[in-house]
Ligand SMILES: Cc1cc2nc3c(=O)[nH]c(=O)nc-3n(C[C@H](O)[C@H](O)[C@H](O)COP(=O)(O)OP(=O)(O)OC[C@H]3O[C@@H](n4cnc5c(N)ncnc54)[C@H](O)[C@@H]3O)c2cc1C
Amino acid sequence: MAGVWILADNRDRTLELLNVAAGLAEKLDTKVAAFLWNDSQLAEDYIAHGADEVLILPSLEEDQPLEAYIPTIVEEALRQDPDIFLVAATARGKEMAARIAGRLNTGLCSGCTALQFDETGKKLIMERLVFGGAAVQTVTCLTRPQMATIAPRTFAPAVPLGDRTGQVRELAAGLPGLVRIVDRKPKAKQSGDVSDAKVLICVGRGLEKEEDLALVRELANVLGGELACTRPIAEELHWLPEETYIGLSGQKVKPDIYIGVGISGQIQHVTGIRDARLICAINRDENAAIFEVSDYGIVGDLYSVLPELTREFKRALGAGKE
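Assuming the form predicted on its own, can you produce the structure of this chain alone?
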């Protein structure tokens, strides 16, 4: 049985993959199958959103990591021979996709940013960024299944398709893996999820000291947004958590509004914001590269511009509530 398979960590990512998978399955005249590992009650929800089959992965023992599902997934793939296998490019998804592709002896387009389908050759034409985001590479996979990891929010989520029926099938448990979990210590998050934020205020090296983050945070609070940063702010200066930095090796975001504060606009950072609906920038250097990709720009000292901008937003939003 051929088909288009998808694997994601959660419902939101699954619905995004279901959207693109449904279109590919229609062109291939085949079915869509979605793996489900954390909530069997979502099976009917996935069917309503486009899945023809939901494959429920068996429960794991408490000391087993989710990567222990890989042998079960590989065994099912060897039996069913899917045409295409799409995996959400989360931290866990990317690791699992690489291991699955290795065991299936097939190719994998990691970090895929766009998909097209060649109906003549029945092949996926996949794109991903290379050379720090300065170029786009086109990739095709000559083996089965054709695999790709898809960054979150690359595609809009699928919508319910009315009365649909599908098959729900529980997969048999495989042998326990050799890796054991001896302890779990959740990492405390110091901020919201920038990948899902509608409004992002992003700070760069133009900020002189950590205490000045209060200026940026105030604007973010007024707009109901999240605070993000460039890589040096998180990894070199440690002013903000690593999960908040945006760029080629960090988060890829798709907010409705992005405001860059004191950001030069290097290609490694711009790669992470290219899908933002509206890009605004504040920089005292009128030749800063960030202005080349901005819809709106303010040339000025951020220490003068930010307080004034915050006051104006407060006034405008306050008037809107009256």
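Computed from a prediction, not measured in an experiment: that's the story for all the values here. Residue numbers count along the first chain shown, from 1. The term rigid core refers to the maximal set of C-alpha atoms that superpose within 1.5 Å between the two forms. What changes on going to the form predicted together with the ligand:
- Comparing the forms between the two forms on their rigid core, the Cα displacement of T30 stays under 2 Å.
- P241: CA moves 2 Å or more between the two forms after rigid-core fitting.
- T271 shows a C-alpha shift below 2 Å between the two forms [criterion: core-superposed Cα displacement of 2 Å].
Starting from the form predicted on its own above, please write out the structure of the form predicted together with the ligand.
Shown below: the chain alone.
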């Protein structure tokens, strides 16, 4: 037996993987199967978006994390022997994929950014970033299934394909695992989303104190953009929410304009802005690495540049409107 399998935490991620999986399955002349739990309503939706089969995972005990599905998924994979197994590279997805790959004794391309079949039409050539994003590694998987995790938003979501039919199959429950949830603290929904902002003003450690974010926010307001940051600003200083930091371990973004303020431009950050249309930077160090990957830069102290820049943009945009 065979197939292209996908596993993702939620609907958005599932649709992205369905898009990729459908193309691969067509070339292999095989089927797409998607895992689903909690919400069997979505089965028809997934089928409409390209799944040929939806594998429903039984509901878990209250204290069981999603990872408790691993034994059930592995058992099914051993029975069905899929060709390819794609997993969304969310925090949980990465753990689940690595553990599933471990149990299946197969290779896993983590954080795959591009994939295509080689000349035999069977083996995937997969790309991923290494050395913090400074280099691209191309790998193939020598074992079955060929596995990859794919970062959120790497691919566009599948579109509904109209009249489609598919199978829905429920899998048997496994035994509860040893890891038990004792508490959950869901994150409050944040306003503004950096992942689909057209304009991003991104701050780094060049900013001296939290209050100074006001300067950056003003520029963002004038340009109708969102505020984003580097990892230390979110993870160490906690000045901005974690989902606003950009880079290898944070968000990958594709804005029309990115303006980096007080950011050195280390590769782990820059990797996340690779796909921006226009990259701009403000840094007082003319040798800062960020300038090497910028289209336009201003060499200067952000504390004098920002107010003036905001004023100029305001003037220019105001003039344009009249």
